[in-house]
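What follows is one chain in structure tokens, specifically the form predicted alone.
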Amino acid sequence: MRVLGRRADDVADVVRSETGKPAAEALTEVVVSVDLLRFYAKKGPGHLRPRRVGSGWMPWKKAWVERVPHGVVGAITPWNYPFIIPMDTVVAALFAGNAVVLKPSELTPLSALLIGELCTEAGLPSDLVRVVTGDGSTGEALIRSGVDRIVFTGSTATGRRVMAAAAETLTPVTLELGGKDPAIVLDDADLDRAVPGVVFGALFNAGQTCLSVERVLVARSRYDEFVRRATELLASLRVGTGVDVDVGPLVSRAQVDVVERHVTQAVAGGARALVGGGRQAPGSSVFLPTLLVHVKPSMDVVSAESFGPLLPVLPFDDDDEAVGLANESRYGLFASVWTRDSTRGIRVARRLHASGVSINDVLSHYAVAGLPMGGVGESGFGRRRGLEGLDEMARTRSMLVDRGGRRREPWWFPYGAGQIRLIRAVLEWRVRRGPAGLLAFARSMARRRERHGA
């Protein structure tokens, strides 16, 4: 932690040179993985240690779980948090007992090796953290290259040919994969917080974030005040590639493609862009900050990841209408409800399909570092962060030790009437629990000596 406090502007400066993101978002990508670590050093410990396990009906025995490193964690991360993503895993695996072989991607090569730079910096030993650049194939061959466990963050598509390989080798994976994220605001929702928000959770990193607003429902009856709002607040914001601006570039001219594909799709469709709409300039890699309405569901910007500044807004009737949007997607990765009722949100949220939900908050998920970030769907399976993301990094061992000093057990073979006696009395005896139990164990035992003459 001292390490990356003391190179927390460097980082940042890394960061900010490979994706040009702005540098308060850059070095939220530092905060974020300094808190991460210390929920890690705090908790940590204490999770992996092996856990006792009562015996039951034996007594005798010592049973407990202990948690095993993989050995070798090979980790796939995407170019969008190019510190962050990586840092959760290589900070995990460490902590569970492993080593790490990291394969970034091609476009943000720098900022992972500055990770093993890092590693080096505080005492870790060199090779226990491994950094390989390059491009698909290097993913690939870091596959089928004998890891005990590949963790990939990336599109659906990467991710069911990561598994594809994988599974040759019955290699086990954690996937987290595309997202299209819905923000429900309801009919008594607070705008002047909601629409902020919501804002905000769809421009962060110029929507280049798996936990992005992708599409927001709101209730028809606050559906034009929302609309309204939130094109004052889009066009508002400071866009460009310097410092000072509020939504910078996508990474790459091929996302700038996509986000502009689903754009031009939609209006021919009949969607129309209130504010932005295209890229800032003739073949740049900024897309302005874009709120369409009159979208419909079979869109490719409602239905599928767009990964870009984009706000589509639909309406909706009631709370059942509002489930029924929002869990139509293939996706299930996050989602957050709009309410000043609390109770109703976690109600609705509770209905979604979705692997976390905020109430009245977007994005802040990922800053809570004992929340476990993962998807449902093809949105991916397994965990990243909290203790479920250092579950991921280790497998259990069950062990059981007799120390009742017996030359043998009495079920052993040969089989006679005492083991049958001796089982239909611990069947009694664990239906029944407690001391009746105990009474009838001891009865069944009794009576069945009597019927057998022993």
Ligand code: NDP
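Positions refer to the first chain, counted from 1. Remember, predicted model here, so these are calculated numbers, not experimental data. For clarity, a rigid core is taken as the largest C-alpha set superposing within 1.5 Å between two forms. Compared with the form predicted together with this ligand:
After superposition on the rigid core, displacement of the C-alpha of Ala12 between the two forms stays below 2 Å. Ala23 shows a C-alpha shift below 2 Å between the two forms [criterion: core-superposed Cα displacement of 2 Å].
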Contents of the next structure:
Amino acid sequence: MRVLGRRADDVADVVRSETGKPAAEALTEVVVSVDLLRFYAKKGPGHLRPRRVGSGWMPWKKAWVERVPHGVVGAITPWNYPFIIPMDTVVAALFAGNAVVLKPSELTPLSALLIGELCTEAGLPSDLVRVVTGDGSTGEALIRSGVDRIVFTGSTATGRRVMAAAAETLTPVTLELGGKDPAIVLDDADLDRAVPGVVFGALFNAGQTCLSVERVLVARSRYDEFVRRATELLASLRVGTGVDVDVGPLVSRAQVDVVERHVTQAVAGGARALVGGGRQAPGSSVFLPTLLVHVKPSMDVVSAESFGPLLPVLPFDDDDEAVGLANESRYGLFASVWTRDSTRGIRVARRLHASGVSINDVLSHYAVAGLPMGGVGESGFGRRRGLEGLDEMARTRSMLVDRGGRRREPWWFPYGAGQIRLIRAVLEWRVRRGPAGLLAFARSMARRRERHGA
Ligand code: NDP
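Other form of same protein, the form predicted together with this ligand, not the form predicted alone:
Let's see the whole complex now, leading with the same chain.
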């Protein structure tokens, strides 16, 4: 933590140099990582400690569960948060006693190399965290290299390939994949908060966040007002490549091409861009924040991950329709619900096919170290962060010690009528759980003991 505190500006500079994101966003990556370290330092040791479990109907036995590190964890990470995402896995893996081999995106190798450097600076043995740089083929080689667990964060398409490669060696995988997170603005929402919140959720890191707002569903009675206010806000943002802009560039030309394709397809299908709609200048990697109306669920901008600064806005008539539209997705990562009535918001949230939902908030999930991150459906499975993220980094070893001091157990060979009686007595006790059942069991045990000796 101290090393990170000291080197925070260096980290932010490297992250900025590789991604072009605004300075505030680059520095946020450090804060969130420090907080995760703090959380694991406080809660990790207790969580990973051996845990006694009751031995049920055999009270003469002692049983407990231990956590054992996998060994070497292979982390394959994307470019959108080149510091936090690798740190999530590195920190959890180390806390649980593993070594790590980290393969970052070829677009952001320097941030990952810096993680290796910081680990050495913090006094960790130099081979505990190894960083291997290269493209997708390096990722494939890592999966086949004999590591004991793979934690992959990236697109759903690559996640499929990772799982197929891991299946060859039955290496366990965690897959943190893409999303198409909905923001649902209910008819009683406070638009003073909902409009800037949803816009922030859609445009932070230029929309290149797995839990970005990717589609906005607004109650028809508030639709026009929401669209008007959001359009004004988008038009007022500072966009570009400077340090102090609000919305920075996309990481690569390829990413701009995806976003442009989605917008072009939507406009050709009848959608309208009320603000933005294209690159800042021809050939630029800055895509203007874009609000789209008259969009349809069948358009890519509503159904496929755009990973750019887009707000496609759709109206709905009631909560049921909002839930139906939100769940009309093969993804299931995060969602947000905006309402003045948080009870109603929670009710709607529980009906959503998502592994995390915020009420009147957005993106803050990632800043709460205790909340696990992950998805359902084509957003993947397994969890990063939170204590659940630590669980992924250790397997369990179930331990049992017999403290009965008998030569043999009453159910060991040879079988006879006595065993059937004993098993029936156990059944009686476990089903009834009352004193009569316990008495029948104790009598049966005593009879067996008399017959076979202690
Ligand atoms: P990719 O899937 O393209 O790449 C992710 C990582 O996998 C990169 O390091 C990449 O290397 C590597 N890789 C590529 N091909 C293979 C392969 N065949 N075998 C093993 N590794 C391979 O994702 P992006 O980097 O484009 O990241 C954006 C995606 O990540 C979005 O879909 C986003 O939603 C998702 N994401 C999900 C998060 C979550 O928590 N659910 C968090 C953040 C992002 P290289 O880049 O060098 O090709």
